[in-house]
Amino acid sequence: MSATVYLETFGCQMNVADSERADVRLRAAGFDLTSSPETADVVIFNTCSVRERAAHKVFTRIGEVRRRRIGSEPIVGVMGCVAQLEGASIFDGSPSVSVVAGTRATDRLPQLISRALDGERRVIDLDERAAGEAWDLPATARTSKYVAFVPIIEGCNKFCTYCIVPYSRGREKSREPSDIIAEIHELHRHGHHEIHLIGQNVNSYRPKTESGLERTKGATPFCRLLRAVAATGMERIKFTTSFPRDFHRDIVAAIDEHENLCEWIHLPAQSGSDRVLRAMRRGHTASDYLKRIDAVRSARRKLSITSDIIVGFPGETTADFRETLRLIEEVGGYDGLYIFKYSERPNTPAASLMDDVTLEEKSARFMELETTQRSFQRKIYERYVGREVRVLVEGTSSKFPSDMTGHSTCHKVVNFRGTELMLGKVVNVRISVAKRNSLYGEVISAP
């Protein structure tokens, strides 16, 4: 009989993409997947340390899966940015821990399984990816049938001061253009309706090669390759998240011209202070970013606009938190803020800073910004009332089971009566009610 493994994923969707891959090369193995922690062989959690919180709630589950589990204890593990960062130590911190492995050694980690079912006690690989390893996964192999993301670039040179993810995935390696097309191709054929093109700075892409983007026009690589993948037919294209300093206007032009290229943004601000953007390492300033902020807002599309915000960094004055208020003002408020308040990463550049904010300060800059953006906000979603937007139906919403749930192309939750049968259908709904963080409204028209 074969073992069983469970597979819990923390974090974003460059993690959601590694647990996929995960999957698939553990069926391969000829191990059964589980639902449940419970009875699991196995247990493997895949990892998420940008934030201090996130990377403190994988040892707390670790903690209650064992607690759960006395007199059945199951094999341990933690695969992704944790483990590459805290290596071996995990092992001294976290003693029920049998198998550690690093963000490059996903597709060895039925081996590294195996060997902790053999009994071996500390089995780590936080070693580069293997030659030969691909990047692409089955279109069955996808956790929605209808949304599927697909990683174009990996790691990143860009190395902010507050930021870990250099360390934790190293630099930058973009995919050939060629593979990409090839696994939308077959996601379209197996009915996705939706793709996310995905990296930690997806607009940073730089392949080796430009094969399968001969004949497409753009300023940059990035530009090239969303117009060559508008090409492949696919109904729905969105992409996360775009890097300032790397966005240009050829993105903004190769979308109005790009029905399938949805209209929507994410634009990391992360202050509106440019001498605290210095000390982030941003590599660009307020009037920098507002200059992007510009060319979105000339598209001959409305193009919704979402964005990340860290409060808080060491030397943040009072005066540079206003600042930061005067760049939502002036961009007229976001489609959607992730408020963040600034966490010591160890090992990084800003860890060496004195972090002199105390928590109630970030706290309340934290408030004051968040009722900010919500006051702009609530004027954005209004605006949606009486009109109507296509909605890809990806399941039945979580508070009433009478209703069902989906994004629009402009990336809004919206809400609607309806049945399982809409399932992965595209949908018109007229928006009735605009609520605080989605919408609701009623189907006019469906297939």
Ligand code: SAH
Given for the second form:
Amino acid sequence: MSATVYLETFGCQMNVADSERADVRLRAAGFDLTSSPETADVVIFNTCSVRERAAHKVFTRIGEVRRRRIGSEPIVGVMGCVAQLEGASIFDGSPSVSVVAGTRATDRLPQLISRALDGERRVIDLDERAAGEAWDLPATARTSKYVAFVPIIEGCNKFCTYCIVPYSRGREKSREPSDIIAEIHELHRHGHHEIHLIGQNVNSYRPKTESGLERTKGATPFCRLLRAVAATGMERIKFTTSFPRDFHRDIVAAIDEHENLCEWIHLPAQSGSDRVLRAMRRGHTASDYLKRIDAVRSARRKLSITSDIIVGFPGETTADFRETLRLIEEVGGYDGLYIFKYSERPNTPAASLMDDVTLEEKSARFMELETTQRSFQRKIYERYVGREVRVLVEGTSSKFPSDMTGHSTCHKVVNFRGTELMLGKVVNVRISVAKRNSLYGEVISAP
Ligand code: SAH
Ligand code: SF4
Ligand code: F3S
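Now the other one: the form predicted together with ligand SAH, given that the block above is the form predicted on its own.
Full complex below, order starting with the chain above.
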């Protein structure tokens, strides 16, 4: 009988994409994937290290899973960002772990697990991807049958001083456009209605060759890719994350020209203080950022904008924090904002600075920023009442089983009364109620 593997994923969409890839490679090697950590022969965690709390989570989960086991001890493996960063020291801290697979070892996971099943105690692989390794995944292997993540660039060269990602994911590597386009055609044929082009910074996309892209249209390779992806006929195309420094107006022009490029941009500001932005080495000032926002606001279609902010970066004064509040006011509030308290990450440049904003102060700034954002967000959401949005139906609402849920093209969560027959379809919903983080409405036309 073949061994069963349980795979659990933390962190960003890149990890979700890597887990899908691991899943395919494991099945191809003859493993059975299971949803039961209590009985699986092998339990693998795909981990995130972006903040301290995220990095700790895996160790708590290993303990929980072991306590709930029915029968023998499993082979435990740690893959992803924590594995890449902590390497062999994981074996010392957590003796039940016998496999450590870094962020570029996904394709070798079957062999690593087999060695552990054969009795090897400390199997570790922190190497690069093999030359010519394929990125593509069959459409049938996706976590969601409706929305597919398509990585276009992995790694990060930006080295923002607080961030661990360049260390855990390595240097930027862009995928060839012809591969990306072929994968999207396959997803389209298979019935996926929506794809997300993903990367730490999608607009830093720089492939080795531009085969399959028209040279003339748009100033940047990312923009040429966007136009080529739009030409596949895929119904809804979203992309994330956009790096403000390299955010070019041509992206807005492409969205204006192609209806299937969705009206949503995730453009993380991180701070509104030039002093803090410099210390973060983001490569943009508050006024540069606001110019990008102006470009987005000048689009023919109304585009949603979301962002990330870090509060309590080392040395952030009350005056710096006020600048961040001012930035939010000048933006006019976001359609969604993710706020994070600064978390020191080992060996990043900012770790050598004194983490001098107290936790109480970080919490107070977090709450004040959240309150400001909320009041803007309420008004933004209320403007949707009476309007129609196009929603891809992705599941049943977790709170009300008679309601279905999905995302609009402007990437808002929309709930409405419906049935499972609507799953995977695109429906028009007229919004009747604006909630805190979602919209509610009635379906007015179903296919
Ligand atoms: N590549 C994306 C972000 C990836 S990490 C970008 O440049 O925008 C996702 C978010 O986590 C970041 O935008 C940042 O707001 C937050 N983050 C990253 N490192 C952090 C740290 N050390 N402490 C707190 N938040 C952090
Ligand atoms: Fe981290 Fe900055 Fe790279 Fe984003 S751009 S992943 S914040 S180093
Ligand atoms: Fe986390 Fe690694 Fe993504 S640190 S945010 S899983 S790149």
